[in-house]
Each structure stands twice: as C-alpha cells, then as structure tokens.
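In structure tokens, the next block holds one chain alone, the form predicted alone.
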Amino acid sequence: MKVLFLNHCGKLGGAELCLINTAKPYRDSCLVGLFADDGPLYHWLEQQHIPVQVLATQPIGVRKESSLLQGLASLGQLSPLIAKVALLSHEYDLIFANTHKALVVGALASLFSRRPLVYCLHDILSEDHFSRTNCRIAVTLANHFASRVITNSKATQAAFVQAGGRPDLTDVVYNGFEPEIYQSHKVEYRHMRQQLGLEGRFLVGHFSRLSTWKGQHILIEALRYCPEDVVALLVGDALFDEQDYVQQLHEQVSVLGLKERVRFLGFRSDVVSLMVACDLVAHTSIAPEPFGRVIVEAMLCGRPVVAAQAGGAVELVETDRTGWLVPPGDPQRLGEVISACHNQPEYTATIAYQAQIQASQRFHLSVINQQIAQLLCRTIA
C-alpha cells in the first residue's frame, strides 16, 4: 500500500509522534509531506528510514483562531501547494492528512487526483481549541471529501459529531506505543534524580508544551497544599508564541515563594529517562485533552498518574485502579491526590503497577498498527 502522508508543521508534538508510528510499516513505499521545516520532525522522520519532503516554502498563514475572511485570503498561498500535493498523489494509493492545515490541502488535492483521502483528528473540535469558523471548515471538508475520519479518543469522536460531522465516517483508533522502550529504562531512576540533585525529594512529574490551556499552573498552585519536600518538574517549552505564559509561570512562583520546589527544564530529549524518575505524574489539562500521550507514557514506565477529568483522559484512567482522576482547574484536589500518593507509597505503586500492565496491552503499537492498516486497506477497496 502506497501512503502519501501530509502534515502541516515540521514541530513535534503529540500528532506528529503519532504520525511517525503510523508511517513506519509503511516507509518502503511511502513519503510524508510537510508544509514547514520548522522543527525536528524532518529528521526524527530519516533516523525512522521513513521517506520526507517539505513540499511548501513557507509556513501556511492560518491559525486555531483564524476569522473566515483570514481563511479566504490563504487560498492564493495554498493554491501552488495543493496542485502541487494533487500531482505528487497520483503516484500513491491514498492520501493521510494528519492534521487540519492537511485536510485543507488534502482534501482539494484529493478532488482533483481522484484518490481517496483519510483525516486523523488529533483534536477536540470545540472552541476551547479553535475558532468556530475553523471548526466548520474542518467538519465540512471532512463530510464531502474524507473516505474516512479516524479519531483518537471517543472523546474527539463525539466532539466530531457534535461540530456536525458525519458519524459513520468516524472510527475509534488511540495512538500506539512500543511498552519495550519505556520499560528499559527503570535502572535510571537514581542516576537521574542524582543528575537532577534531588534524591529523597518526591517528584512530579508534568511532560508538555507550556502552554495555558495545559494547566502548569493548576500544579503550581497545588503545591501549597503538598508536603514540603514535593517538588514539580515542568518538562517542555512553549511552541506556538506562548511566551507570555512562561513569563506568568516563573512569576506565579515568584509570588509564592516556591523557588526551590519548581523546576523549569525546558524541552529535553530524555523524557522518558525524566518520567522514570519521578514519583508521580500530573496531567492538568483546563480544556478537554484529546487523547493525553503522557498519561499512557507515564503508565507504561510503571508511574503512577493523577489526570483532569474530562476529554479522553476519562478513557485511559480509572481513579484508583489505574490512576486517579480530578476535576479540571482545581489545584486543592489535585494537592490531596499528590498528598495521597507521597504518604502511601505501596499502595500508589500497586495502582501504577496494575496500569502498566493494562496499557501494555491495550496501546501496543503493533495491534494499533493492525486496526489503522485494516482501515486503509478498506478505504482503498
């Protein structure tokens, strides 16, 4: 089967990690296109051996909260890239668009090459991440040209649905982890607390882009009601011109006075090596999350998780079987939670151990692998 991938960015993100999964069984007769080579995903794409090109030469103008009438004058830009990834396409059996930038020029492309196109949703389709207009040019491209619309949570699914998408498009696929790469790195937990010259600190753990709607700072704020000795480790950096919130971040903590418990890390190659180390994970999350990667990275490295409430963090977390669920933007029970774990240590060990066993399980690459490859396979037929 011959894929023609499109994805709007070259930065590396939830999606894009995904999209390298996807693309592996596929990378002796495929090519992944990008709009922008403005990240790492380019060569994280060639040490995979997975066939990549930047098919544009600058970066698409439109963004979440783009207005309709910003939509309308992007169409002069896009218009050489669409023809473009149109001609390209006639040379594959389908087209994956991978995220909304994609489905735009995806879904023209396809029109005119006459091959079949696949939108994976990686998002909540709601004005908590987008503009209404951008929501319905999503739904409405996705109605009239995608064969098929995979969404990575029942959660995105249903959001789908309700921005007006057609539900027997849709099916259910969460994203796909290889459980061997997170496990092998339980001898590390010592040498990376020592690195980090916090031994006998407890540790949690928050792996994302800062970003508000990410909630760093629900988890600042919930270490006022933690013991002393608990410290937060923020783990990313600001992607999409979110500088004012990391500014707010290191004057939140400013103001009060928790200098010597919080840890800014920046982007860091070694997450998984930081997750292992830690003796809790938070996820934060003040808008519904999609799906929520590191809730099921932090299962798999044996971490126990404490998540928001709501998106598809419900379907991966069960509170005191697989982890512990509290309501959005609420930093006092999110304190008790963590308060909770640092004083029962073996019985917080005992939920992360029942996690890890049912995460490895149920995302393993290889059977999610098989249900998207059994997706295509329809598709084309």
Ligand code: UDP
Given for the second form:
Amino acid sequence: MKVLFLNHCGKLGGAELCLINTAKPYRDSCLVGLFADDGPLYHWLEQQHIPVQVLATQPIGVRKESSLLQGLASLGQLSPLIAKVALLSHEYDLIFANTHKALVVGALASLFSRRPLVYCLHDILSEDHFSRTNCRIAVTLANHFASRVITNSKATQAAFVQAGGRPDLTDVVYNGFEPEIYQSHKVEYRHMRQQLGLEGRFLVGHFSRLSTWKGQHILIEALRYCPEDVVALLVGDALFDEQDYVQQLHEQVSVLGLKERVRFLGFRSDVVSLMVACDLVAHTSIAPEPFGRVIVEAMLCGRPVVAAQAGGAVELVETDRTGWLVPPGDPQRLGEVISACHNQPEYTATIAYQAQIQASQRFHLSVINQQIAQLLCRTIA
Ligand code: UDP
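Since the one above is the form predicted alone, can you give the form predicted together with this ligand too?
Zooming out: every chain and molecule, the one shown earlier first.
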C-alpha cells in the first residue's frame, strides 16, 4: 500500500515519534511530507530509511489558539501547498494526516485528488488545548473529508465526539513501542547517575517538553513535601514558543531554594538511558493528556510511574497495580506518592515489574501496527 503521510512540523513531539513507528512498515512505498524542516524529524526519518520530503517553502502562520479570521487569512498562504499535496497524492493510495494542520491541507488535497484521507488524532480537541475555532475546523474537516479518524486513546475519541465529531468514523489505536529498545539498558543505572553526579539520591524523572500544561512546576512544588535527597530531573525543552514558562520554572526553583534538587537537562535523545537511571518517573500534566508516551516508556524501562489522573493517562495506569494516579495540579499528593515510593522500594519495584509485563504486551508495536494496517486496508477497499 502506498501512503502519503503528512506532518506539519519537523520537531520531535509524541505525535512525530509515533509517526516514525507508524510509517516504518510502509517505507518501501510511502512518503512523509513535512510542512517545515524546523527540527530533527527529517533526520530521524532518514536514519530509519523512511522517504521524507519538505513540501512547504514558508512556515504556516496559523496556531492552535488562532481565531477564525487568522485561520481564514492563512488559507491563501496554504493554497500552493494544498495544490502540491493534491498533485503528489495521485501517486498514493491514501493520505494520512498526522497533525491538525496536516488535516487542513490533507482534507482539501483529498477533495481534489479523490484519495481517501485518514486523520490520526493525537490531541484532546478541547479548549484546554485549542481555540474554539480550531476545534470546530478540525471536527468539520474530519467529519466531511476523513474516511477514518484514528484516536490515540478513548479520552481523545470522547473529546472528538464531544466537540461534534462523528463517532462512526473513529477507532482507538494506542501508540506502539518496541519493548526490546527499553529493556536492554539495565547496566546504565549506575553509569548515568555517575555522569550526572547524583549517586545516592532518589531521582524523579520528568520527560516532556517544557510547557505550562505539562506541569513541570507541580513536580518542583512537590519537592517541598519530599525527603531532602529527592532530586527532580527535567528532561525536555520548550518546543513551541514557551520560553516564558522556562524562565518561570527557573525562578520558581530559585525562590524555593531548590537549585541543588532540580536539574534541567534540555531535550535529550537518550531518554531510555535517563529513564533507567531514575527511581521514579512523574507525569504531571495539568490538562488532560491525550495519551502520554512517557508513561508507557517508563513502564517498559521497568521504572515506577506516578501520573496525573486525567485523559489518556487513566487508560494506562491503574493505581497500586501498574503505578499511581494523583489528581492533576496537586503537588502535595504527588509529594506523598513520591515519598511513599522512596520509603517502600520493594513494593514499588513489584508494581513497576507488573507494569512492565503488561505494557510489553499491550503496547507492542507489532500488535499496534497490525491494527493500523487493517484499518488502512479497509479504508482503501
Ligand atoms: N522526549 C524525548 N526527549 C526529551 C523529552 C521527551 O525524546 O528530551 C520524548 C519522550 O520520550 C516521548 C515524547 O517525547 O516519547 C513525548 O511524548 P508524550 O506523548 O509524552 O507527550 P507529547 O509531546 O506528545 O505531548
């Protein structure tokens, strides 16, 4: 099957890491079209021998929070790109839109080329994340132009339907992972801690772009309720113009006198080694998380996880069986769970082990890619 994948940016977020895994089985006959070469995605796709091309020559002005007028104004700017994608898509059986802006372009291109469109929805379509106009645009285009909408969790599916999306179009397909990649790093626990100069400390890792809704400030605040030897590792950088938040986090650390207990490591491509070096992985989003790759990755690494109880995270973690869920935006409760894990290492290890076994089966890439293949085959049939 020949698939034209579309992604609006070249940055590496969860949606893009998922795209790499989705596109892999089609690498002999697919193309990933990017609308910008503004990050490492192009290079990562090339490394995996997945054909990739940058299709746009200028950045798209419209943003998640844009109004209707701004959205309409950007249509003129998009028309050469839409024409290019429509022409290109004649060579493919199907257009696969991986992001919101990719849907806009893919929907109109599919109208002209009469190729079926699959929309892979990685976001909770609600006003926590998008302007009302943008939610409406996504739902309207999906309802009218998409043959299928793949949602990455039941929470994402429910939000799509709540926003007016057609339930009959949707299928929930979780992100897939290769467990072997996460389980071959056992020796690195001590080595990475030595490199970081943090031997003997209880490390709580947070792996996410620095963004207000990802709630790194909640973890920093939670340290006040934890023993003194607990250190937070913040792995990730601001991806989408959130420098003010980064500044705010540094100020918070200063004000609370936590400079020795918070490390900012920036964006890292060795997430697995860092996760293995952690005693606990914390997920602290204050708005519902669509899926939460980091939660599954931590489980696959055999690391215990505490996650914010909202959105897709609720489908991944079961308290006291595969991790712990805490109310979003509650640093005290988070601090209590961190302290409990610190005090009960054996019990915590048992939970982490159970989570690892379950996640290795439930989110295995081969199973997930098979689900996608069936959906795509049905779509073109
Ligand atoms: N990640 C990474 N380097 C970093 C921070 C995060 O590669 O420095 C990865 C992380 O391992 C995960 C993805 O970025 O696979 C984030 O996905 P998630 O679903 O957790 O959040 P999203 O970015 O989609 O909101």
